[in-house]
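Below, in C-alpha cells: the form predicted together with another copy of the chain, a single chain.
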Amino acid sequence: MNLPISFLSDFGRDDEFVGVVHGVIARIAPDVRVIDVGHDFAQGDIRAGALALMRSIQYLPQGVALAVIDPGVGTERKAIAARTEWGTLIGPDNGLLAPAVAMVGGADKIVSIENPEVQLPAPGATFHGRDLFGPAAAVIASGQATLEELGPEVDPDSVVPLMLPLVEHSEDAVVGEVLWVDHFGNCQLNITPQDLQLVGIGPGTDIVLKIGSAEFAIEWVDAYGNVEEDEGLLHIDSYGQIAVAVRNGSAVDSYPLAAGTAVTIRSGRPGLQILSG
C-alpha cells in the first residue's frame, strides 16, 4: 500500500529544507508519492497554513495530510497524528490541522508521535519535519506502521484548536473580517452567501462595504465578466465563501483590506445610513 502525502510547510524555498523533507520520505518510502500543496506561508503564521489546509483537503488525494508551520517547536507541544475518513493529518499540535480535520468530519483517534522507531537521530536539534513529522508520514502512507504504533492515543479535547473569527449579524449588516487575500488580490471574506441573505442582502441589491471608516457602494455578481474593468465586485469565489476582487485588478490594491482587516456589509448606498440616523 502507497498513499500520496500531501505536504504543507513555511519552510519557504531558498533553502533545502523541503527537499530534504521529500528525501528522507522517499528513503523510508520509495514509492509514495509527494504533493507539495505550499511552503510559503509567512514564517510561523499557523492560521494561514491551517486555512489553506482546510480549503484544500476536499481536493486532495486520500492519504497523508504532513504540515509543519511550528513556531513552538523546542518547547513542549505535542507532535499529532490525526486519523479521519479521509486519511491521516500528522502536524504540530498548535491549531494547524484542526480546521482541516473538522472539514473531513473530525478525527475517530488521534495520537502524540512518540514512537523513537519513526524518528531520525539527529545530531544536535531535531528538525521535527525531517526527523519526526516526515518519517511518520512516510510509514503511515506505505503501511510501515499503523496510526497506533507511532505512539499513545490523546484525549481529542486537549488538542488545541484554532480559533476563527466569528460573524457578527445586526438587523441589516454583517461585521466579518478578510480571511485569506490570494495570490491574485482577491480577499475571502469570513461571511458565507447565507449570511448576507439572512440580512436581504443578494445579489442585485444595493450594498455597502465599509472597511473602517470608509464606505464603497458594490455589486454582488456571479462573475467577473459582470463589471467593468478595474471595477470591484463581491461575489461567491470558488470555496463557496463571499471575496471581494477586482476584475482584472486587485482587490488589496483598490480597497484597504488585508489579511484581519475587519469588513461590515450592509444593504443601502455608502453615505445613507449616516443621513438617515
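Next up, the form predicted alone, please; the one we just looked at was the form predicted together with another copy of the chain.
The text that comes after this line covers the one chain and nothing more.
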C-alpha cells in the first residue's frame, strides 16, 4: 500500500528544486502521491517551517512528512526519520520536525538516515532534499524499505528540539510573541484564549495591545466583519491561537509587528501614548 508524502521546504518556486525532488520521488515510487504543503518559507527559517508543519500535520493524510529547511546541509547534523502514530516524519535534525512530532503524540523510534542504498550518489553535499530525504521518503511511502533499513536508531534525547517562547502572565496582562505572519498579514501569537482568560480578558473587555512603548485599543471579536473597515482586532484563528488582524487590511502594515515581535495584551485603556489601530 502506497502512502502519501506531504512535502514542505524553503526551496521556493523560482528554481527547479521542488520539481526535481518530485521527480526523484516519482522515479523511485511512481504511484506515490505528493502533497505540497508549502515551499516559500524564508530561506533557512527553521522555526517558520516547523510551526507550519505542526499546524498542518493534523489535517494531512497519514503517511510520510518530508520537511527540508536545512541551513546546516553538508555538516555533521543528522538526517533523521521519526516514526509516530501519524506516520513517518523525515528531515534534518535541526528542530524542524520536533513540534509536529510532539503534536501527533511523539515518536516511538527515530533513526539516522545513513544507508547508502537509499540515497542517490551526488557530486556535492548541498542538495540532501534530492539525494537523501526525497529517496528516503519515497522508499518508506512505497513500502520498499522499513524505518530500520534507513539507518541506525538514535537516542530521542539527542534529537535537537525547537525552543519556542513561553507566555508570561501578570495580574491583568499576558506577554507573548508573534509566532507567524501569514500571507494576508495576520499575526498569530503564542498566546491562547485560555492565557487571556486566566487574567480576566475576554470578548467585550476593554483591551490594550502594547508593542514596545506604543499602546493600541483593540477588540476581541469572533470575525473580521465585527469591526469597522481597516480597524484592528484580536480573534481566535483557525488553529486556536490568538491572532492580530485588520479587517480588509494587514496587521503588519497597521502595527509595528513582525515574526518575533514581543507583545503585551492587558485589560484597560491605552495610556498617554494613545494610538489607534
